[in-house]
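We begin with a single chain expressed as structure tokens, specifically the form predicted alone.
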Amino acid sequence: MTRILMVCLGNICRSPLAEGILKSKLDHAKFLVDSAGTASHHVGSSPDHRSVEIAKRNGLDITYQSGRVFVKEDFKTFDYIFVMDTSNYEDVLNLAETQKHRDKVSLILNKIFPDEDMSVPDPYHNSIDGFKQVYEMLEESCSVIAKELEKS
């Protein structure tokens, strides 16, 4: 089984949004999605109410997802780990112990947008319409990475 790995923050907006995206373009018999975050603030928390909004307008129910935070085990357990932004990729890095784990890790929009190292913006502080923006470039990317690994 090849296992996904999305991380954002709080784990509560973002990664919530693209762990139920993948999963909805994957099977589940071959592919497993999770998500985490780099802090500790939403540790048990429910994604938020607005990403859940925005999953449910797109047929899709996050409701079930709890926040965790990123740990370094999460290394030797998942065989990629797409980031949101640069500082989420610092931080993870910054865990990682060998140039194998560092390997595993990349900016999740670098598949729409190679090489720019884009971030997905952090819609928190956001109105919906930002939630929609975030939901339509993972959206994206998500479409590119499970083209990409029913290939493989």
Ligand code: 4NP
Contents of the next structure:
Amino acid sequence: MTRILMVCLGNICRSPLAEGILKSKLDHAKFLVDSAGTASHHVGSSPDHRSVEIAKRNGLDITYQSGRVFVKEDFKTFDYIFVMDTSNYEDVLNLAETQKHRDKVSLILNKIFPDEDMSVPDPYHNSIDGFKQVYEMLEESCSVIAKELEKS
Ligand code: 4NP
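Having gone through the form predicted alone, I am curious about the other one (the form predicted in complex with this ligand); can you provide its structure?
Zooming out: every chain and molecule, the one shown earlier first.
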């Protein structure tokens, strides 16, 4: 089983979408996809209603998800950790204790814009259009991730 974790700040907007999108592209018998946030404000919360709506428009149900915080143990559990922005990247790396764990972490948009270190914008204070843009970026990145994982 290969395990992939998607990480953002609140685990209610971006990473739940990334989890839902990647999960829909992979064989559930071989891959486990989860998500978490670096902050604890939304622990136990359902995904933001705008992420739920965008997911639904694209045939995905993410309502089963529940917010949780990223913990050190996740470095052991997961093989790949994709973060949404540079601030999440720093927060997650600050918890890493070994190079092996640091090597598991990467910015998700580097899958489509290699080495550019671009961030998926935080859509929380934006309109539904912001969520639509986030969905499109994540869809493209997750297509690349899924192809690479299925090959490996
Ligand atoms: P996310 O978005 O990190 O994509 O889940 C946010 C959700 C909540 C907050 C910030 C970003 N907040 O400040 O509560």
